[in-house]
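Given as structure tokens, the chain that follows is alone and in the form predicted on its own.
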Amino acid sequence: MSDNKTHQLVIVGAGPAALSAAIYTTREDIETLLFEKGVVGGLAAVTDIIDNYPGFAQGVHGLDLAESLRTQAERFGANITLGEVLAIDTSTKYPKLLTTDGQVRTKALLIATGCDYKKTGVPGEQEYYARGVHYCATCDGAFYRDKKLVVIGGGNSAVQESIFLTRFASHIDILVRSKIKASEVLQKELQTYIDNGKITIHLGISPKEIVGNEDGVYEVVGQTTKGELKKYQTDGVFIFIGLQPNTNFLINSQVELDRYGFIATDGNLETTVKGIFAAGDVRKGATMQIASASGEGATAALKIREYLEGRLHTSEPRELEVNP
């Protein structure tokens, strides 16, 4: 894709924030190119049911919502390219992106790369990835019909995805390092599955090893707070321990990141580099909700239009401090 053209706007990512921004910018006749290295729609696309997105009284399948956003953006002229942005050069007049398709220049840049699943780092996790170790219940749950599963995690996503997995699995053991931290509503729903024997909770258990062979995973070794090792027989492992921002490609740029890797922005969603904006889950202070990500995408689009027209003024200083 390397050429001498300087694009009006490049968006890195194609999740709800990115696609919402593209809908607004393309309707304003701002030429918009999006780069997506994975799935169009981001993590929303691999979420089974989204129950709290406004306007869908009965909920909406994540893949359906993602496809609707994509179709709408493309209808207005957004150009979505499957490729990865490897690095950004912020030393030139306009940001220059090094991508898997070559170098791309742009007058304005929106980073909406979202987050990815955190890993436990225990032995066996990487070795058995996609051969018994998974991070997406919607994608891989159906492979475990009438089989036993171990879920690692105790937050909202762990509980929600465990409940979804009961559609397939005969039994689920949830290993929780400290205590269940899911919302009260989810915990109440979880109790139903505990009572009927579909789910067992094991508190104070940290994963130490995922054990398998040429056929896949067959055991998870956990450790109690007292150091005692416990073994859990299983046919597969699903890990839901949180998210981390997709900002590795910014490490050598002048875009300011907090110590967790999230992007600092001002009141206009502009980063520490003029002309580079951020929206959605990748931004420091994001609420990690699809609805708010879409809203931030729309806000970023309007601010980018002002920037391209030379009318953008900083409304407040960036907050670069981090939470303890």
Second form
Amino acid sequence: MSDNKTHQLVIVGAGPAALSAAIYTTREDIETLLFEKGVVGGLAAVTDIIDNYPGFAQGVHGLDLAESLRTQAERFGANITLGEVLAIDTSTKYPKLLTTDGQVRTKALLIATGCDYKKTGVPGEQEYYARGVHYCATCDGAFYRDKKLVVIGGGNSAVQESIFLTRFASHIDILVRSKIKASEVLQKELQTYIDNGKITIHLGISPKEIVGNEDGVYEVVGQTTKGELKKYQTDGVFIFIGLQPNTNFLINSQVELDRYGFIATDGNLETTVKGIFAAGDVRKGATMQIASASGEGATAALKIREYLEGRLHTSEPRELEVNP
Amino acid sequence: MVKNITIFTTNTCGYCQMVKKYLTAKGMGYDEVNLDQHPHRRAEAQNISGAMTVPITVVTKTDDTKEVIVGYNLSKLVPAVN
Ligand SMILES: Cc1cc2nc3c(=O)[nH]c(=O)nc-3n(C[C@H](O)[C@H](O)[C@H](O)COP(=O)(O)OP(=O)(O)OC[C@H]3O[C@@H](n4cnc5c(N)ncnc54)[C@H](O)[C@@H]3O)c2cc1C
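Could you switch over to the form predicted in complex with the partner chain, since the one displayed so far is the form predicted on its own?
Let us now look at the entire complex, which starts with that chain.
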């Protein structure tokens, strides 16, 4: 892929924010190259059912939404390359990207790399990865038909994925450090599984160790707020304790990150480096929803067009955008 | 040289779609074992890979040696099939 060409726009990631941006830019005849290191469709593609994306009255399977977004972007000429962006060099006139496919240079850059699951860091987590420790229910749930599971976490993802896992598992223990923080709709749905005995919630429990042997995981050790240790027998553990932004490849660049690693942008969704924009879950202040990621992708695309045409005005955070 | 490729998948697995898309884009055929449709083959997938996850891609070479790739991992899949 290394070439001497300066691309018009490179997008890092091919999740909902990136693909929505690409639909807009390619329709405007802006040559657009995307790099995706995982699944085209991003986290949306590994979610079973999405019930709150506007326009799908009965909900939509994440994989179907991802496939539609990809088809739509490719219909207008988006070029999706399977590969990872490893680093960017912002010291030159145009940003240079080091990728698993070589180096590319681009006039404008959109970072839409979203987030990945956080790890607990407890002993056993790394050792038993994919042998009893999992982060993707839609991928690995099927291995736990009629088996017992532990889910760690109490936010939207933990509750949504636990509900999905009840299709397979005989029983799920959810270990929550403080309290359940999922939305009310999800909590209401969760209650039906608590009532029918499929799910048990354990509040005030932090994971301490994931224990196993050559056959895989058999126990999770948790600690109460009073320091008491409790053991939960299980056949596997799914961990959903929040997300961390995919911005490691930016660490040596001039793109400013907040202390959690999210990208700071102005009202144009432009970062601290001219011509480099960010959209979706990776952006500081993002609302972590597919609809908002898509909306930010569209906004970024329109701002990138202005930038490429030399019409982008510096935005103050308080500035109101008024359509002419 | 590759003799055949088998992919263990499930209905809801996005990473499985990516492996299938990659092989299709390269014009390579494969057999798919959907573990939702054939749950009795889960143990086979687990034994061959040592992992409880999908996709599991088994690349059999013409000399009958096998390479097993766990998950969607292009850095392992690309050399295994080329
Ligand atoms: C379990 C779960 C359930 C959810 N359910 C819902 C729901 O019901 N409704 C809803 O609206 N939202 C839901 N969300 C949130 C939603 O999935 C995200 O808000 C949305 O996917 C964000 O889109 P994005 O494009 O910003 O990032 P992502 O979807 O995360 O896509 C980013 C992409 O960038 C790629 N990438 C990262 N780094 C690199 C790199 N260096 N090089 C190349 N590629 C890279 C990643 O592989 C990824 O594919 C859910 C999330 C989870 C985890």
